[in-house]
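Shown next as structure tokens: one chain only, the form predicted alone.
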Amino acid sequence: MHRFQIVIVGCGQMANAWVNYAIARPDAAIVALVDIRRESAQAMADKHGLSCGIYTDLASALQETTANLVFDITIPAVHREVVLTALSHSCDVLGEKPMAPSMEEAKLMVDAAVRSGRMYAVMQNRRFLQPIRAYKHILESGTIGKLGFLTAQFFVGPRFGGFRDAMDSPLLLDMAIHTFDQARFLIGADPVSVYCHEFNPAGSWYQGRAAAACIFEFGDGIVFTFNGSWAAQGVPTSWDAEWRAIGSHGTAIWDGNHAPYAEVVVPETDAAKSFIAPTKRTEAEFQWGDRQERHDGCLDEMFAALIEGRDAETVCTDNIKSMAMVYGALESARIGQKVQL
């Protein structure tokens, strides 16, 4: 018998990126297939030749097999009750992004993965890439010196149709938490407080406010800000973001599509001192290996922690600290107001 065996549970365009990993790793089978919509589960068995169970309901498929992990596809508003079914038939749990549609549920879950004893962890597949992983090194070596200033532009106009186009909060709910992460990822720490602003720029094709602008602040004096837009036309950001992070001896920039670079300040006499220092340009540092990026490097991440008996970089223990920073960026928009998180 293979060590994981896997039940699907949602099986839109989105799972064919789980399933086909699934598929790739000798020691996993796929034992079901879970959708409430029988057609949806049958069609992607026949698409990638399964011939597991089909079933529209998770309980009865975790009764009905051997399975020990369950991954979940489903939209956030599902994801409570998958995880929870999950868990309490002793299955691990790798879900996607983001946790659940509040905090409140969100606490629910990782509460319940606590007592279980069992891992959740979600999908930030952003972290995953060689380029972050160089940045994160700039940051963490002292290159730039100490960090106190990091910012983050996302902007870009995606006409998805659908749930997004009629969502309130688009872009923090369901993109902004990916670079919010990353600022967490990158900075090694957690936020303490956030202001935010959140509109619906001019425009705009979404219902609700597709654009914001946020102020975190860190612990140790270190601002991570945040400035992006759904609705967005023309020069593009990456998805992933630009950054630039500035410390007390240079600033160190990643567009999210090149390699990262630092600007480091020349050491100077007092007597002759330039208005302006002069920098010197350190190239990034790529020490990440020949591992595998975005989705299947978080996932492999994922098996490796199941594997070795450890939590996941993505555990929900500490993902629901990522869901803190959009939800607190929701509320301070809300109010008005700064919001400690």
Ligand SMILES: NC(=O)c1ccc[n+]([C@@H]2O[C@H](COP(=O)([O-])OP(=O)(O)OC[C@H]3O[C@@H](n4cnc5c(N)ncnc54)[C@H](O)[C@@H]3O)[C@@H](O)[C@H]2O)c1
Second form
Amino acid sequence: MHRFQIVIVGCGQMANAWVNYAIARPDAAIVALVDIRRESAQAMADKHGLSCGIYTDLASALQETTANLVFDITIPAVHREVVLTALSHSCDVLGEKPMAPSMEEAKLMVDAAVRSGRMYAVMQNRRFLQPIRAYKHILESGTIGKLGFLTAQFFVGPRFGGFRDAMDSPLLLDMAIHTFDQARFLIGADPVSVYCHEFNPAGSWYQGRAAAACIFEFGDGIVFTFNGSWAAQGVPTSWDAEWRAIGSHGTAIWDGNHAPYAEVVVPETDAAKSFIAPTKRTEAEFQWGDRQERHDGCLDEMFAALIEGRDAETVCTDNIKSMAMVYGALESARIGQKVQL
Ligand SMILES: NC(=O)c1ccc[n+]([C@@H]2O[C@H](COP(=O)([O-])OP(=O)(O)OC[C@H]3O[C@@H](n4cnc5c(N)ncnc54)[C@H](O)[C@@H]3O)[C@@H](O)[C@H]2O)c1
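Would you mind generating the form predicted in complex with the named molecule now that we have the form predicted alone?
Entire complex below, previous chain first.
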């Protein structure tokens, strides 16, 4: 029998990546597909040539199969129900972001996971990229000196249709979780406060607020700012955001599309005597080996953690800190004041 007996819940658009990954693993078998719309689960089975059980509710699938692992790829409003059901059937859970549509629900899910002794880890595919690992190496290695200021720009204009169009805060809740998680990953620390202005810009086709400007303070004087809109047409940034990190000796850039690099003050320069100190360009070192990237890279890490009996990098007890950035920003926008995290 395969080591991982997987039930996949939510057979929408995103589920294809998860199904493909599970099929490719020799130690895994998909034992059931679940969707409240039976036809979606059946269509997923037909598309990928799966002969597993088809269900409309998770509890039945877990009772009637030998499942020990659940993939939660439902919409955010349903994640709590799925995760709690899976944990109560002694299954580990690997789920899509964001954990939940409220911080209270997310905390409840983390508590349940900790109590159960099972692992619940969250997909944060945008930190599993060769260039962001190389960019982090620039920041960690001291190439630009002591980090003081990190900025991210995120401007794209997708017309999704579906649940995002009706959300109150589609950008902050469904997308910025990625950029905030990337910032926490890059800085290697957690923020202490946030001030956020959230709004729906002119021309937006979203019902909710599709744009935001946020200022996060990290310890040690580090500031991270985020400017983003999901209703920005023309001259798009990368979906992985456009990054600028300013340190005491220079600046590191990652535009989200090309290799990161830095420009640092030439060491023998007496910078204080120059109007603009001369700098030298340094290319990023790619040291992350031949690992898989994006969803597959994050799933590789989650499965490695399950096999090695350790927490995954994006385990819920850590991921909730990225959630706290999202909900702190939402709270700040609501009250119009800086919020402590
Ligand atoms: N990591 C990423 O880059 C990324 C990208 C896109 C979406 N996502 C996330 O993936 C998740 C799914 O997004 P999507 O675009 O596939 O959405 P989708 O609407 O295409 O699919 C969701 C599926 O869940 C099913 N569903 C809803 N309620 C259910 C329930 N109670 N039980 C079983 N099935 C249920 C729906 O019928 C639908 O088939 C969301 O959390 C989203 O934020 C992540």
